[in-house]
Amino acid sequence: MSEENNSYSADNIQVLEGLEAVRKRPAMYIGDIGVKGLHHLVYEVVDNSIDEALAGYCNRIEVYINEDNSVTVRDNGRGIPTAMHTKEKKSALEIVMTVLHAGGKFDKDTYKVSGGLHGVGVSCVNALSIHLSAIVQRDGKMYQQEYSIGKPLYDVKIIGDSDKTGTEVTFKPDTSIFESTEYNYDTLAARMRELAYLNKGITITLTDLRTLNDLGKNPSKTFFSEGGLSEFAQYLDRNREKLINDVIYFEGEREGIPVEVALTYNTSYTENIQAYVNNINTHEGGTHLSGFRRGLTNTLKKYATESGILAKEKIEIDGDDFREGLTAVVSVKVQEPQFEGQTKTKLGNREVTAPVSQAVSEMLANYLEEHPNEAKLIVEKVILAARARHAARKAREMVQRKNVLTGSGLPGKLADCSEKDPALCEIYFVEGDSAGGTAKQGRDRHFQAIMPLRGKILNVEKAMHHKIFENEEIKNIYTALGVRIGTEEDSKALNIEKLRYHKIIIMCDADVDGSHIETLILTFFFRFMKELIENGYIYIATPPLYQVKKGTKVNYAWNEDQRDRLIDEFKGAGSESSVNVQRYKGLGEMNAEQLWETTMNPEGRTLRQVTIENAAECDQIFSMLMGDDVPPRRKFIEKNAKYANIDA
C-alpha cells in the first residue's frame, strides 16, 4: 500500500451534492419504504465497513439490531475523518453524515472500489433516521456526534480517549417514513453471510438484542469465510446431489478488473448462477454474466470436440446445455459500474465481458485437463440436457399450438373476468375444483379470474424440462396467463408483454396440504416465471382460520391471537352460553359471500406480495424445501411450522 493511498483525511472528502429531496421522495433513494427499504438502511451502513474492509483497513465488523429496533454497526476501519474541511468549513464527519453522496468512496486515492448498488450513502440513512449517532475513534481520540432527521443535535465534540480506530453508527428510522419498523433477524443475517462469502478474511456479526434464545442468550451469527466463493458454491449446492464433489475456483485481475469465479455441477436440471458486482447481487445479469457464459460455453464445447466424446451425437449442443445442473457464483470489483435495467441491478461495462470470459477459459481448461473423469461426467450431462431440451422444446410447441387448436387457447376450467387491461384484472389459482366453484360464485366477474388446479402440480425441482411442459397443469397456468414460454434461442425466456394479469394471486387451504401445494406453485413461479416475481405481479391469499360467532354476530380470526381475544370479547358482552367457533381447514367450508367477504373483496382483504429479496437463498431454500435431501427439509418444517399443532 502506497503512502498516497494511506492516506486519508477530511480534504478526500468530495461533496457532490445536498440531502434535500431525501425525505420527500425517499424511495428512489433506498428503492422503497417497506420492508426492503427498511433493511437497505442496514446494508447502506455496513457497506461503508465494507469498503474499508476492500481497502485493506479493517476485517471486523459487528451488527446489533436493538431493543428499540435501531440498528448499531461497528468496525475496526480507520474511522470516519473528524478534521474541518478545508473547502466546506465543517468537520468531515458531519459532511459525510449529512450531505449526500459526500464521502471517500468519490475520491479514486481513498477507495479504488466501493460496494454498494445506490451509492446513497449513511447520509441518507440520517436523512430517513429519527434519531442517528456516529462515534469515531482515531486519532488517539473518541469523537461524537448525533443527528435527528438528517440534522446536527451538536458540534462534533470529544468524549474522550482512545488507542483504537473505527466507526460506530447507531440509527432509528423514521416511523412517519417507513411502513414498518421491526427488523427481520433472518434478513439480515442472510446479507451479512452473502458478504461474508464475498470478502473472504472478514469477520461480520449480527446479534438480536430483542429476544433470548433457548439457551437464555441473545440470538447471534457470526459469519466467516476463509474461501470465498468456494465455499459460497458449496453453501448454495449443500442441498442437491453433488455429479462432482470439486469447486472450481479462479481469484485474480484481468485487465485490472478483480474477477472471482466458483462453479460446480450437480444432477438437477437447474441452473443457478449468483453474479455480484461491488457485492451487489445483480439479478438482472449483465456484461460479467454474458462473460461468464462465453467463457463456459466455449471452454466446454472445445473440451467435448476435442475429446472425441460428441463424436456419436447428432443433437446439436447450445449454450443451456451446458448450464444445467450448475452451481455458480461470479464476482467482480467495478470502479466506476453503469447499472442498468429495469430495477437497476444490471451491469452494462462492455469492458468486464472479456476479463470475465478469459478467467473462466483459463479457469476450466485447466481442470477439465487435469480432471478427466470429471470432464467426461460434466460433457455426458451436457448431452442429455441437450436431448431433454429438445424434447422440451417439442413440449412447448404443443403449449403454443393450443392457442390454434382451441381458438382462445384458454384452458376450460378457467373462468375468466370481461375486464381486458391487465393491469385492472387478476386471477385466482385456486386449490381444487370445489373452491374453485366457491371463488367462482364469490367473485367479481368484471375484473376477477378463477383457474382451478386439480391436486398438487408436478414438482420442477425434481422434473426434466420437458416433463414439466408435458404437465397438464402447468401448461394451463401458461395459456392462462397468456406469456410465450420461450424461444429455442432462450429457452428460459418469459415473454409478459402478453400477459393477461397483473395480479396472480394463489389461494390454498389454510393446512399442511395447502401449504404444500402453495409451495409447489411457488417453486414452478421462481424457477420458470422469475420475471413475475420480479415485476410484483404474484400474490398469495390470505384466508381465516377461524370463524368466531355468537348469535348473529359474526366475527374472523387469522391466528390463535386473534381467536382467543374475539372469544373473550364476546363472552364480556353477554352471557356465557357456546360462542361458536368454526375452524377452517379449507376454503370449501366457507360460502360464496364469506370467501369473498375474508379472502377476496379488495376492500377488506389481505394479500401478501412475493418478493425476492436474496436471490440466493431464496434458491437454496427452494432446493431443501422441494429436493431430494430430507434431514434440512425436516429440521426447518419442524423450525417454521405453523400448523404442527394444529392438525396434529
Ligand code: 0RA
Contents of the next structure:
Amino acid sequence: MSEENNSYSADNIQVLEGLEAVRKRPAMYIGDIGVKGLHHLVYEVVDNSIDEALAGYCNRIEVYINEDNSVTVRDNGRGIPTAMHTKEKKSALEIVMTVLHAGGKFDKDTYKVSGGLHGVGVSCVNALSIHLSAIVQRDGKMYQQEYSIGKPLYDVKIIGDSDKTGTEVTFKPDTSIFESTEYNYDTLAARMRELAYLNKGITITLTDLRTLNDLGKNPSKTFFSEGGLSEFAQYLDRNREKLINDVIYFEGEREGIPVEVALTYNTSYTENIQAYVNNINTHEGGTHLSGFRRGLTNTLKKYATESGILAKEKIEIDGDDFREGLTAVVSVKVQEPQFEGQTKTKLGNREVTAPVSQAVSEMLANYLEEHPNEAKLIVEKVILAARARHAARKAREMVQRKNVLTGSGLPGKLADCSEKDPALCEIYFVEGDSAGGTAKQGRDRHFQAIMPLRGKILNVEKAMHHKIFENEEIKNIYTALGVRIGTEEDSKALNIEKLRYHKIIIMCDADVDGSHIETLILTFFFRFMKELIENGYIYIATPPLYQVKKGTKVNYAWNEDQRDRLIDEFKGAGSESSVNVQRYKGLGEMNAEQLWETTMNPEGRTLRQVTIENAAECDQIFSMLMGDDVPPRRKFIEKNAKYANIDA
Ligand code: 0RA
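Same protein, different condition: the form predicted on its own was shown, now please give the form predicted in complex with the named molecule.
Once more the chain from above appears, this time first in line as the rest of the complex follows.
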C-alpha cells in the first residue's frame, strides 16, 4: 500500500468497512471458502461480462487460468467507465471494484440479469484477492488500477492508447481465506459450457496456462451456441437413445418476462429438467418449474384426450407420467428474483408461473399438431409410464406390508448402532458380506451402523421403476435409511426428517470394481434421493492403498508418493531388514482393527463428501456412465481413473 493514499474520507472508510465485512465472513457472500467458493469468484467476474453481452455490447469472453492459479477474464464490451464520479470524487472503475453491490448501478439502462450466485459483484472478488488488476480499454485509451485485498494501490492511471474497447480483470485469490486456491479446469469448463448454451451467440474461451496437453499446447476450449437451449437439451441427451428426433423449442417474452424453453424425449425412464433463473441453476425448482409442469401436463393431457388415444386405454394418468424420458431446459430472466429454499435455489416469484406455462403450452400444442407421428410416440410412452407406475405402486405396497410383518421393519442384514439421535449416527454401506463382517467387528457400535451390500446393485439409470422398488439391495438401502423413495408428485419429498443417519458413507474396495459399485450407489442417490446429496449427508470412505511395515512399525499410504516417503523413512530408521509393502485391493484384506484405524475412526479417517457442482453436467455424466455407449465412458474413465496405474 502506498502511503500517499492515506487521506481517507468518511466515504473511503465506509468502503473499507464493507470489504472488511466480506473478508470477515466470506461464506456469507460467496457461499463457502472451499473449492466451490473459489470457483464462484470466477463466475462472479464472468457474470459481469455476460451482463455486458446481454445488454448487446459484447460477444467474446476469454477466461485464462494463469500459471500461478490467478485467473484472467477479458471481454470485448464497452469497458467499465473510468470517468470521475462527481459525487464520490472517484473513478467509476474504482467504485465498481471497491464498493459492495456497486455492480451496474451507473447505467439504469443496463439490463442486469445475470446474477452471480448471490449477485454480490466484483468488489467481493476484489476483497478476497491478494492482488487484482483491472484494465479497461475505452475512449482511445488503456486504463489500469490494481488492488490488494480490495484496497487500491494507486489511482486509476492511463497506461497507453487503444483503438479497442473492453475490460480485463486478473485476480489471485487470497490463500489466507481459501482452503485451496487451485483451480479445476473441468469445473470451470462445465460452467462456461453451460453459460454459452444459456446465452446464445456469446463465444467463451477457457485456457489453462498451467499445463500442456499431448500436442504441446495449453488445454483450451471454445464454447459457442447458436441454438441456445435447443442445443443444450441435445447435449444433455447425447448419451441417451432418442424417442423423437426434434427438440421442441420456444424463445420469447411473455408478460414482460424473457422465457426460453427446450424439451425432448428419450427412451429412458428418468426425468431431467434443468431450470435456470438469471443463469443460475435452480435445482430446488420453484414457480418457473411449476409453470413448466403445468404447461406440459395440460397440453399433453388435452392432446391425448382429444386425439382419442387415451379413451381406449382406460388408465389414470398423472403429472409424473408425462415426464418419464423427458429432458428439458427452462431459462427465465427475472428482474428481482426471490430465492427461497434450503440452498436458496428455489424461485419464489409468483408472477413467473403463468408466462412459462403459456410458453410451454403454446410451443407444445403447435408441435403436436404439426407432428402427429411424434405426438403418438410421446403419448404411447406416457401410457406405458402410467402402467409402470401402477405396477410400481403395487410392488411398493407389498414391500411396505412385508416390513410391517417383520416388526422393526429394518433389514435383517443391518447391524444398527445404539445411538438414536440421527445427527450423531453414521451408516456404512459396505461392498460385500465379508468386508461387511470385518466392518461390524471394527466399528464403534455406539454410533456406527453397518449395512453390507451384495456386489453390484441395480443400475437404476436403465431400470423401470417397479423393478427398482422390488430390488432387494435397494429396498435394504432405503429401509435402513428410514426414508421413502417415490416418483409420484405427492411423495416426491423424501420425508427427510425420518432419516436415521446424518452421515451415509459408501465404503467400497479401492479398485475398479469398487469404483463401479460406488458409482451405481451414487446413481441411485442422485436419481431418487438427491436431497441427501444436497444436504451434504453422503460421503465416500477412503481406505488406504498400501500398508508399509517394518518390524513392529506399521503405517498406511493413500497414494504412491506417500508410500515411497514411508519406505524411505522406514529404511532410514535403522536396521538392514527389506521394508514390507502390501497393496490393499480389497477391504477384506484388512483386519477389523486396521479397517477401524485407517478408514472408520473419525479421528484419523478421510471422508470425501459428495456434492453437486453443476447439476446439468452431473446428469449428463451419470447418463453417460450408466448408458450403453462405450467409447465416451472409456474416455471419461481413462481421464478420471484413480486406479488405472495401480491395477495394471
Ligand atoms: C456499466 C456501464 C458501462 C459498462 C459496464 C458497466 C461494464 C461492466 C463490466 C464488467 C465486466 N465487463 C464490463 N463491461 C462493461 C458502460 C456505459 C457506457 O459506456 O456508456
